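A single chain, nothing else alongside it, follows as structure tokens in the form predicted alone.
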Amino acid sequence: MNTSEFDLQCENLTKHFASVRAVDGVSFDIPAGTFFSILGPSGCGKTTLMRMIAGFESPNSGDIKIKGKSVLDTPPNKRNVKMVFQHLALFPMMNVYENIAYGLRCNGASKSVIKTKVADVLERVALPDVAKREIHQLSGGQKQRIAIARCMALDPDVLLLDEPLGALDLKLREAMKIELKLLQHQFNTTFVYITHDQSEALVMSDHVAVMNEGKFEQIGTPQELYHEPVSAFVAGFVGDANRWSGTVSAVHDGRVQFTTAQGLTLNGINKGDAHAASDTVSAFVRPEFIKLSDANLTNTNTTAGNNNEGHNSISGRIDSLLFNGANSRLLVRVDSNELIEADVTLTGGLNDPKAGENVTLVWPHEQTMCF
């Protein structure tokens, strides 16, 4: 791909603050159009990576550039990038109308072209009739998009989103996650949205860089990520996993067999570098592919193995159970006292899995990633 196709690129970006390294040798691509999230911990340097795409911090190695051109000696106010906070930084003494016009007059547009530009980004975030409402007569959801509008009106290559979803109510922050995506689509502008909610960035994204500690561990697809993890940290900060920690007891063509320090013996595919016996791994499975076997048992056994051929098979007892629907979640707990995760569907029938009843977790070798 041609460097011009690409809206945002950073090269080995570096920042220390005395002897912390916040970003340590970061480089990513950026295609035009692309809803890019950078998803990490809080601490992880996220935030101090976007603020040097914005210019309000300077590396001190490495380069950014903008539509393949460097802008490490462009001033933030120059640079055609635009930034949305999470509080959103609307001005409260100005009609909606005057807060998408603001940026537009500071750059010297004609009123013609003002009233043609605010007209045309309130049709596009669809609240074409509140040009003249003041801001505390929206609701949040219609500041995020008035904030967003802001910025557009500008022509930004790259739209910056700091957490811009952290100050609402659970309910909002859904929908929003759906709106914010039809709004890039809409736009055709890159965004790139910095979030610690892996929800909001698999929800969301064309591609996804998981960061920790300064570096990128991984980047993909929402899919990837999930599906395959590169690193225990990936595997265990995106999305919900049963997780064990162990000792290589006997390694066959890329299959792990394991201990866990609680005395279950596994069965999993290895994910990360070869391992050997006696090597320590970690080891996760997600709740969707852990499933109930036919068969309840009358006791609680907890001796995991091969059971079934290429399954993983444990019983205990169901400890409660998670409701939410066709997406509901069983707690198993095993002798060992640990509490095992399992997703089920449930009909609201008799043969409804009940908390107390005696069961055994069946699950495939292949979805039990080792590290």
Second form
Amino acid sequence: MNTSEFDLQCENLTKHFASVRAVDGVSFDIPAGTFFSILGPSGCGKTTLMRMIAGFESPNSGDIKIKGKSVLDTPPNKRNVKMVFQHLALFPMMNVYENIAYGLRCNGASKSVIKTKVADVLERVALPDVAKREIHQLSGGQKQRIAIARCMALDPDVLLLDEPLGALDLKLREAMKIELKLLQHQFNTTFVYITHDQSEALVMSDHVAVMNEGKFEQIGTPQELYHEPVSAFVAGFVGDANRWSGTVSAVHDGRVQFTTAQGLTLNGINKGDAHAASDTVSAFVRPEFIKLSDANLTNTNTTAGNNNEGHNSISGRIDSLLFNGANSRLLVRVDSNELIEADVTLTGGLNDPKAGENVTLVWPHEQTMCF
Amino acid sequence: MMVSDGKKLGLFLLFTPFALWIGLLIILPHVGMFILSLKEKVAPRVYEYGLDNYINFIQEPIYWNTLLRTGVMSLLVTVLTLLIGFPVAYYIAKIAGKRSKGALFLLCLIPLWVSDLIRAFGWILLLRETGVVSKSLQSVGLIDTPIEFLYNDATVVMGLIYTVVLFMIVPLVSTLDGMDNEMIEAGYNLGGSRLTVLRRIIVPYAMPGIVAGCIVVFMLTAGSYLTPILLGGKNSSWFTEQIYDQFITRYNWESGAAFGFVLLTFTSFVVWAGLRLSGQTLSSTVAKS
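Right, the form predicted alone is done, so what does the form predicted in complex with the partner chain look like?
Entire complex below, previous chain first.
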């Protein structure tokens, strides 16, 4: 494949601090013009990875290529990779115009070029009138956009974003997610976005890499990560899931039957390595796949059974109801005393489930992901 | 009503020591000195009010030359102190690790535990003709005859820098400490060279600390007495020496008081000019750090 199709490539990148391997053999290619997220819990090495791409750390081994050319010997101020910092790092002693002009001046642009470029980029982030404002006069969302504008004025090959939404309040964060995605489309530049928030990564990205303990667990589209996770870590980290660990009692045809420590017997399908009887297994079920069974099906008294063909079904009692509009959720305490989360649609009518009711939870075997 | 009265009393009591200190020890003596400086002796024990003491100062070149010399030397000391103190402060605030930061800061404070006088005598022991430096240079054979390092301007400047450098480092460390490292990295990331980042980002950010440090250092230097006298001897011709002469040697308190006010006005003017030039205000610099 022609290497110039990729804006950013990392090959077997490794960085260790003393004996800690912060980044351990990471490889990936980012096609031009895509929104790529690196998702991982804090301390997984994602910030170190980003600092290596920006040039603030040098890798112990491996290579970083931008537009097909290795940049290992290029100092940070000569790399055409710009970064939006976690706290934005806008310069408080300069106004908005000067903040954006700073990078252009460093590149030796002429006064008139700077003027048109600053006006142009401010137009593109939809803040045409703030050039003369001081940084402290801007709102959180405006600062965000200026920080992006400051980088985009330099036409970078890759824009790195280091959890820039972390400091914003919830409402603004939701709005900025959409805005960032739109800005990425508009500038058509490769964005590499670092976050520990799986919803940010899923909503905005074309591709997401899930990182854990210095390694990439999986790279894929948000849908792939959500529905086809390759490891227990990805299944647990991306999206909500009910989680069980248990012992395999029978395997046939890719189906796994296992018993949890509390005595539930469930069926699932293998997503990771093949399992044999008496292996330990981790199983994940997304709350939206768990349904309340129809009343005429609930007359079985078994705590767990497979009387619904191809379905797991468990009876229990609604412990509490977490109302959140369309994303409302039930906490059901099953007979083995575990809590299971299930998504429900609440219409406000009389048929809505209520706390204290006895219910039976049903979901297909295929939606029980076993690792 | 009771609560607010109690609060008022509390505020009043808290404010009293400060008010007494300012009133009795700063304002009152200065008013007294100012009145004194306007008196002129026309006959034994007969005084008239007038500007004679100030006119005297202007008419005698040795006086205002000494003042100008003191001002220029103090500015030189301030600039050199900034050049020496900035890298030290930058190292403590930005490069040293979290743990060594405190230790280094403490190390800077240690000289303050010894009195000015003892420290000046320490320099004398090192620099005099029969001192440590001269003796060692002789013993390695670099010089044949003993050299007197004391009593020249370079020694005075060095001694003053040594006494005041700390007052530059402390405000600089506190402003640089408040600077997010991201800011410096952003400076590089956007294409700045080391020099650009220093000139366009670090120095402007640290400006309040720089100005605060410079004001303190300049005031301390221009008003210092001990160091110029002990290290510079009679040649140092520091303006404080003139004031001392008027008060103690000539017993001319009126003239001494006038000189004191001239020095105060002069240093205040230099500080004002410095603030204007750097575009800072007192409240954004000294009051902050």
